[in-house]
Each structure stands twice: as C-alpha cells, then as structure tokens.
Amino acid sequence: MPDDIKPANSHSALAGIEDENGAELKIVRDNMPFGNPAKGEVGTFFIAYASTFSTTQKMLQRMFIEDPPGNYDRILDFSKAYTGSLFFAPSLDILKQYSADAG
C-alpha cells in the first residue's frame, strides 16, 4: 500500500522507522507461529535483530507508547504482547578490545 494512503496507525507505518535525516533504520525480523489450538493457545514468537538498541526502542515506542501521541499500532487491537526480552551480542571488535584490556 502506498505510504500516502496507508493509515497512520497501521503496523507497517509504525514499525518502519527512520533516523532524524530520513534514512531507514534497519531491523531484521523473524516470526515463528506456535500453539495448541485445542487449549486456545496460539500466537507468534517474534524476534528482531538490530545493530543498536535505540533502533528497537524507537520501534517499540511508536507501536506501544503512542509516538506520535494518540497513534498506537492497530495490530494491538487484535493481538497482545505477553512478555519480552532484550539480549546484547557484542561485536568482534568489542570482544577484541575487552580481551586486549584484560591481558
């Protein structure tokens, strides 16, 4: 859907983020469905990878905290986030720096 007609509260409009210069901030996304329909337990495990936490933080703020004000991600009308975690994986340069500092 072209950006000029896409609803401002659509998931794709809010999950696509840019820096202050209008450059797209890259995030790799992966989804895995899960569930036991007999128990009514179904959903999606969502995993995202970004080079900085600020990229993920900005995406989550736009989706959940109504940034811009009054505009939350409409996908939340149909789904609910139950939990979340954040992990840090250091780059090789950081690991080399710490190993050199320790030696």
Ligand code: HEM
Second form
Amino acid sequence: MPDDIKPANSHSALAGIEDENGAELKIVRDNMPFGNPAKGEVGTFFIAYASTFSTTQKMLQRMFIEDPPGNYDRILDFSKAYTGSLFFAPSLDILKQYSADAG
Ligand code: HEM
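Form predicted alone done, so how does the form predicted in complex with the ligand look?
Shown next: the complete complex, the earlier chain at its head.
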C-alpha cells in the first residue's frame, strides 16, 4: 500500500522504521503460530533476530506506546501481548575474544 494512503496506525506503518539517513532498519522475523482452537487459545510466538536490540525496541515502542498520543498499532485491537524475553547471542568475534582472554 503506498505510504500516502497507508493508515498511520497500521502494523506496517509502525513496524517499518528508518534511521536518521532514511535507511530501513531491519530485523529477521521468524514467527511461529501456536494454538489449541478447541480451548480458544491461538496466537503467534513473535520471534525476531537483530544485530542490536535498539531496532526491535523502537518497533515495540511505536507499536505499543502510542507515539504520537492515541496512535497505537491496530494489530493490538485483535491480539494481546502476554509475555516476552530478550536473549543475547554473542557474535563469533566476541567468543573468539573471550577465548583469547581466557588463554
Ligand atoms: C501478533 C503479533 C504479530 C503479527 C501477527 C504480525 C504480523 C505481521 C504481518 C502479517 C506482516 C506483513 C508481512 C508481509 O507483508 O509480508 C508484518 C510485518 C512486519 N512486522 Fe509484524 N506481526 C506481529 C508482531 C510484530 C512485532 C512485535 C514486531 C516488532 C518488534 C513486528 C515487526 C514487523 C516488521 C518490521 C514488519 C515489516 C514491515 C514492513 O516492511 O513494512 N511484528 N507483521
């Protein structure tokens, strides 16, 4: 959908972000659906990988924190966030450095 007609509260408008030079800030999304429809429990494990948490954090802020006031992600009218976790996976360079430091 072209930007000039895309609603400001659409998921794509809020999760699609750029840096100060207009370059797109990217994450790798690896979502997994889960569910027990008989119990009425269905959802998505939202899983994302990024080289820095600040990119994911900015997306979450725009989706959930109503910036500007009143503007939150329309996806939240249909789904509810229950929990979340952040994991740090060291790069190969960091692991090599630790290994070298350990002698
Ligand atoms: C219930 C949870 C979520 C659902 C069902 C969902 C669903 C979707 C869908 C359907 C798309 C469009 C995919 C396409 O056009 O190929 C999308 C795009 C995207 N989502 Fe989500 N999403 C969820 C949560 C999140 C969260 C928590 C984040 C960030 C922390 C996120 C970040 C993104 C990004 C960056 C895009 C691409 C935007 C673009 O390029 O315009 N999503 N999502």
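This structure is a prediction, so every number in the text was calculated from the model and none was measured. What we label the rigid core is the largest C-alpha set whose atoms superpose within 1.5 Å from one form to the other. Numbering follows the first chain given and starts at 1.
- The two forms, fitted on their core, place the C-alpha of residue 68 3.3 Å apart, compared between the two forms.
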